[in-house]
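One chain comes next, on its own, written as structure tokens: the form predicted alone.
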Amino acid sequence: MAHIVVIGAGIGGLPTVYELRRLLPSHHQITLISNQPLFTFIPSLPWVALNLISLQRIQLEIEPLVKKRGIHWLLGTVTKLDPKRQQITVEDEIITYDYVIVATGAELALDAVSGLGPETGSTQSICNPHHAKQASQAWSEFLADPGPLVVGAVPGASCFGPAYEFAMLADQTLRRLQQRDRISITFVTPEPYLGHLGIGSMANSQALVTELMAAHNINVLENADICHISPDTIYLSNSQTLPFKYAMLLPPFRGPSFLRQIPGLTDEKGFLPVLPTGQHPDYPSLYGIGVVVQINPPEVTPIPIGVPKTGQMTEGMGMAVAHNIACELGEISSHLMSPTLEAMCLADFGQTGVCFLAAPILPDAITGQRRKAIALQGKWVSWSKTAFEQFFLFKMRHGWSVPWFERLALQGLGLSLVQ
């Protein structure tokens, strides 16, 4: 008997328990550990940061959900893990494993810019559930006082896809409320050009952003390099300041703390190298999955930024390890399997909407090219955001990973989750 611990219960931890129980017989013991009770489909906090869906309607309870498919569920923080004892400490409780998944999405670097954040600092989030509860209370009293509205993300920042729908969704709520010839809105990147987002080489994507934030009348600063942020100035480099209101701005993300502590085991910025196969180079037991891996820029950027990883990306990396460790184990009979990292991003700007699509997210290294680079616009971007997120909760309210229709259907797209 083998017992294989996931660390996360996020969009990569809990499909991956449940990929994980699908292949491997009862007798192999699977723990999820998380420090949250719930799950939240963290895609759609942008929605409720501005009160347009309730926080409710987008979180499961995790619990119910794993026990009754005899999956073992640890409420807690992990505070130490020991890759050689193979040991995690969960507050007060040590658990030995065989194999361990780490799969706890991003902590969030905060204390990166000062003032950045809405604990300790000025600006509001939409990075964890918590965060976007702040982010909304703080929308509704500027709604009552609005002023200047800042939107965009600060250096070292690697998912930009939530600012710009924070950015286009805010400009239809003020125009629906007929408050938009108001208020002033900015877009503050780091990003060398709209559309960059993290990665580069994506064909019209400049282009398109582009026009959609000429069209909203949303001022924009490109290159930006925020280095201090005030209650109610953002001060850049150059000199440059910008006054507001009301700031959302992304954070760059860090491994979590349980990782850096550990002498070599992650980058600088507490990041996990694994290899194709999701695991750690020096810990065979040891994986990693989702935005806790490292994946290096594919250039630099005169402002440092990161890159991505997209839900699907995630998914493909569970399935894979999921995959690779019930062979690890004799249970199925196959050759290892790898993520593609291929990913498709859903951006939802009100009366339209956005589809990155970027296969694989990193281009070739010689020729610089993508299999796949396109961005495409339409409401049925809303559309299909919309109900990928309903589809999304109603897999983990079953208890399924990746289905066998899911596959096809992003087959049918060109698209595969691992190889």
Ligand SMILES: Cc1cc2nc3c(=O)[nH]c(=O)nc-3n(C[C@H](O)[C@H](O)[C@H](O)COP(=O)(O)OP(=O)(O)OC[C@H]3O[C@@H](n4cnc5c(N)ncnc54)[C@H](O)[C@@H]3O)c2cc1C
Contents of the next structure:
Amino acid sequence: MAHIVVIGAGIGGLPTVYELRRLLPSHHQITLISNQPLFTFIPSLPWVALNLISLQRIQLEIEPLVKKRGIHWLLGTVTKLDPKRQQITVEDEIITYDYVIVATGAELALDAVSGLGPETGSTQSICNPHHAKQASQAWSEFLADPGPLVVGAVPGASCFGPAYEFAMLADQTLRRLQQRDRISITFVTPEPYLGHLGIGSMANSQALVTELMAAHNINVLENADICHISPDTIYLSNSQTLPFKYAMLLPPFRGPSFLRQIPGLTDEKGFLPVLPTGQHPDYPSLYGIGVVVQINPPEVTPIPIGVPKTGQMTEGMGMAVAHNIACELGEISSHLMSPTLEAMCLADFGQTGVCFLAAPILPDAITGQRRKAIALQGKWVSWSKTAFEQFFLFKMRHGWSVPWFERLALQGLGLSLVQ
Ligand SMILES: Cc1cc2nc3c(=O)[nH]c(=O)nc-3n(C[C@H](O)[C@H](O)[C@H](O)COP(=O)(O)OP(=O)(O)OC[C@H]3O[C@@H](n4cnc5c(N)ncnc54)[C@H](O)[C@@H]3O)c2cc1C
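Mind giving me the form predicted in complex with the named molecule, seeing as the form predicted alone was just shown?
Full complex below, order starting with the chain above.
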């Protein structure tokens, strides 16, 4: 009997325990550890922050869902990992594992710029449920007493789609409330150009996003190197200043502190290097999936930025890792799998939306090309985003990882999660 532990019950961790349970007979123990009792569908947090939906709509209580499927549940924060002894410390409990899958997502590096973040500074974030709630409270106060609005990301950030989404949805909300003509919106980004998204060479993405920002009268600052934020002003390293009444700035991400404290385990940002199988190169019993995995940027940009790790990539990593562990345990006989790292990101822009498709996320090292790279615009994107949110929550409620018809639908689009 093996003991497989998954740390983190988010977009990566929860489908992965379901897939492990589907592949492994019940004599293998599966334990899910998370520091939150609720699963949150993170991609919908921009809607929560702008009071367009409730947080409750996108959350599920994890314990009853996993317990009835024979998965051991532990609510707590992992504070230490010993990859040599194969032990995890959850607060004051020590757990021994045969395999561990780290799916903790991002720790927010709010100390990257002074004045950043809702607790330690003066800006809002939408990267976790707690921050989205704070952002929504601040948004209500802003609507009652408005002023300049600044949206974007600071140097080192890697997840730009939600910032575009927030700016466009804020524009739409302000127009609906007939307040837009009194409020300037500035989009500030360390990307070298709009629509770069941390990966570049995204076909028509730059033209499309630039056109949309202009059409919605949103001022744009590219290559922006934000270096300090005071309670009402953003300072850039070129001496430019941006006064604001409300600012939503995405922070850089890093790996969790329990990984960063182990010498040589992670890169300098705390992200886990993994082989195509999802395993750490030095510790075959340690796997990583999702945002915690190291993916180096395909190009050097004037202001440093990272590569986005999207939900689809995360699910693909989880499916591959579950399959590979089942192979290692001799429960299935098949070749090992790796994630395709294909990314489809649906961004709701209110009256319209943009679907960014990069397959795979990193271009070919020699040709510099991707198999597919396109940005598609249409109202159907907004509807698809809502439909996908509901489908994902339905899957999580019913203990499904990636059902056959989802794999078939992806195939129909010329995409796949694993290879
Ligand atoms: C605002 C926003 C919008 C996004 N929109 C999209 C989108 O439209 N499309 C898309 O494809 N992707 C989108 N993404 C990316 C997507 O959300 C991520 O790819 C996905 O959430 C990554 O899954 P994960 O399992 O790695 O992390 P998460 O989903 O963040 O889950 C990590 C879990 O681990 C828990 N945890 C963390 N540390 C510990 C610890 N020490 N001990 C125990 N538990 C711990 C956390 O509480 C959390 O529950 C968006 C991201 C953000 C921030």
